[in-house]
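Next up: just one chain, as structure tokens, the form predicted alone.
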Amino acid sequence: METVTMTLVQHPELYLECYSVTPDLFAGKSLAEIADLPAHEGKIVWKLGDFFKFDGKSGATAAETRIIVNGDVHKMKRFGQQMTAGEILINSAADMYVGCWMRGGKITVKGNADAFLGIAMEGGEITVEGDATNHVGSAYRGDWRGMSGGLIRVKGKAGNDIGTAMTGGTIIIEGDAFIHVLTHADGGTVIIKGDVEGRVGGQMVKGDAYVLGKILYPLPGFKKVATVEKECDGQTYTFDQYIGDLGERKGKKKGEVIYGNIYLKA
């Protein structure tokens, strides 16, 4: 695998979006044709170049192909929109929207990033080391197609509308989360390690919620049916099982219906 690393030369005035930073359209390119690329600051269109310098080489294909971002770039948005393949390693935090409709290949942030991250995400991977804050994995306002599939891990603690609308994919969270986990979901996993203050599961169709902590604020559309042993990201636990969210349409499948299930350590 080919990396090229692009460093931070000169902060925006405002906050800059930076959707051109993928694997697919660094492929291929010479280091003058990447530095071309194009990024927004608002209105005005910039050049990557305008703000980073870049070192090494592309790989023929995004598979091939990683990038490592160095610098502060927290004021910096959209890193892996729509990437297919290939790594982005970014060095300190990041701002909005990072993995947004990724479709492959796997990004890592070594610090925190903000809201938006993998939104509407397809497979892939994202880690975030630091904290996250709200929408991850979820679906972009005003739509109802949220993550179908990859993994986001993040290690510290996230905010709120965790896998909004999801329908398939896992959300790890490994710490605290605020409210609303798997809202309108149709599928998918969310994991969280820490506690929520609550709204988990609201109007969900389906998928799973792992609690390994505590929920403030029980919905009251689920009901515990069974006490079970369940692994939960590599790890077997004993949870308390709650289905529902009970005044939702409910689908069958070989004439059972089809709940959402919150898994609560018990």
The other form holds:
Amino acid sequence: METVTMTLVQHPELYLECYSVTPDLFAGKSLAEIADLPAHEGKIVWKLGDFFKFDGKSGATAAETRIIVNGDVHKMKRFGQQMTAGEILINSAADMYVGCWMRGGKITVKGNADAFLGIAMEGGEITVEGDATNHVGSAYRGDWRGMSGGLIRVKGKAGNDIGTAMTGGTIIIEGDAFIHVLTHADGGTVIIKGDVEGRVGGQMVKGDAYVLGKILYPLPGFKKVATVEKECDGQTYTFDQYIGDLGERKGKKKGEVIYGNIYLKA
Amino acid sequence: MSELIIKNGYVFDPISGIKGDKADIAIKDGKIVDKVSAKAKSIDANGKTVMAGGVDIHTHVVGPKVNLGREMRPEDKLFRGSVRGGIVKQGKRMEMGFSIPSTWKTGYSYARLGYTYVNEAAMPPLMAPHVHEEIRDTPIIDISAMPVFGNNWFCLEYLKNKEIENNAAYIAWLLKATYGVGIKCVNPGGTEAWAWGENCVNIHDPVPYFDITPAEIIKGLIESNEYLGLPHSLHLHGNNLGNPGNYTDTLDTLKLAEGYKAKNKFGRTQVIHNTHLQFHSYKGNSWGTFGSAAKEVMDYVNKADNITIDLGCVTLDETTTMTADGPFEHHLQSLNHLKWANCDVELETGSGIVPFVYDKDSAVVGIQWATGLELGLYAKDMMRVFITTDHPNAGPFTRYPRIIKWLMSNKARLATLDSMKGKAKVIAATDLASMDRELNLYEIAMMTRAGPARALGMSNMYGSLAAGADANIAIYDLDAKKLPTDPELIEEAFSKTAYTIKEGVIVVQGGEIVAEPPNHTVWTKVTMPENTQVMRDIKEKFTKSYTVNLENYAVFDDHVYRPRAIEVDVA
Ligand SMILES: [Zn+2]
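If the one shown is the form predicted alone, what is the structure of the form predicted together with its partner chain?
Every component of the complex follows; first up is the chain already shown.
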């Protein structure tokens, strides 16, 4: 594994779209070529080198490339967009769309991450040491295909619309979340270790929500069917199992109706 | 006076019978002429293919349902907004969207394919102002729009009472009120039935309340059309679209044309244009027994020379379906569970929108794909069979070059078939794998310009390289005498013209937009004696039933962008 370290030398006036910061686009390039990659600020197209200085070297492939981002990049978006392999470490907070449409590899954000974290992610792993906001692992607006694979772990709290239209993969929020968890989901797992305000599993066809805290306003479309022991992020708890959303169409597997589940810690 | 001459190209012009001979095409003041002076600017088309500008007889590109599709599908633009076209010195226009492109992208994309005139296939009369606003905002290409009549309360009542003359007078009035070009009919009676939660699934299924059958509506509209002598015929999307086994309903529908003869001064020969025939040519009684009935349907079409059709080919893309066939869209949504929009247009029509993914690994989709191509390959008279995708219903119009490739190359068809997971089922349920016919460039010219222009009654203006026609010309980087063995190169050549010329102005050069001359709105102006009963009926319906006043209904004359009227006189 080779490492490219990019250090902020110039703050953008607006927000900067860092869609070029991926191991895929850095791999096999010299530092000068990397500095030449484009970045949008509004409608103006700059080069990454206009904001960062680069050290180290990139690997031959994405899988052999690690990127370390130094400096305060909380006004920069889209780190790791569509990346397939390799690693990115962001040593501060980042703005929206970290790991959007990510397919593989690993991203770590030391601070907070803003909205659309891991949107429509297909694979790989994202860890946010701080908080996230809205639309973690959700679908792009209008789209019916949310996160389908991989793991997102937020060590702090998150906002609303977590795992909207999710079809696979796992999202773990270690703190609280606000409203709309697994809305419209057709698969996938969301674990909220804190409390949720409400609207968990609305219009959910399939999928599993685990809530270790409280759900302040549960939805009427869910029915309690059992109390079960389940493993959740490495620990075993006793949960009340609710099925739903009973107002939504349901598929069948081997003659049995498949429901979405909410496991609420008993 | 501007003069242009296109020299030494291989010219394919079915209207004047030129079949790939080397010929020069002369242009003066936006029209094709016999000769120009020595001062004319010249374009060297040596080794290239020259055709008239393409004509799309059936597409959905302007108006409220197209725009609702854009609104409800932001994801159609996702990662598809990076291309910018237009004129550099004007800063270029963002080209957004794939299946429901922006108005700008629509105009640019058609021009890059060498198309210069397209016909919007469904204008809800009440929403005509929106249609005309989008025509104005679509660069380069001329556009006409057909108001829908097949579920209109006036027509249902007149036709039930067999009042053809009154129905014709109402149609003439509505064409003027909406600046429409001809008579569109979508799921006759079925969309009105849908307002009652029902549908009309065959031509004898009566419409609730109105107590008229789809067969009576279709025959009545044919008679009204020929009474008026409109440039185009009845443009029909029949009942029971999209369902297994519907080909018998399609044959019943087509047989309604028997005994009718086209009456018009425009050279049109058909009395029904049956659109997107692919969606109407299925065997089987379930999705499991689904199959192609292309042969049965084309055997009939080939014999019936008063019928024209367009293919409605499935392009194997993610797209957006949109139609005035409201009950069909509801049915489709229950199959794919994606988002659905439904709309009722008071007294007139309705519509629905559902995104759809034509996944090539689904056997049903593979069979639909094969069916569309089979229709083209079974056709005998290519002047009556046109290439469309019912854009965007079976796929976006930007895939026309791919359909041309499939029709011209068995190798390309087999390569696509080979890539399908359901290949064995597709081969069993269709004839495509055993059809080795490969269409030639003359046949493609018939199916994409000369034929549709004639069927629209406009071959003196469009789809023609004969003297007097608009100088709309496409020059493709394709050596007609040495066609490439790699079919991908055929698709590439049809995707980006070497030149597209619109009314004598070079608008595309080397695949890039280089000029954006203003387009025309094409419509049909019928002059006939005032029918006092129909005018009284119109006033009464607006007083009793419409939510708008009659005075506020018609499109303002200055709302219509650069109108170009086709004149019809009814004595
Ligand atoms: Zn259509």
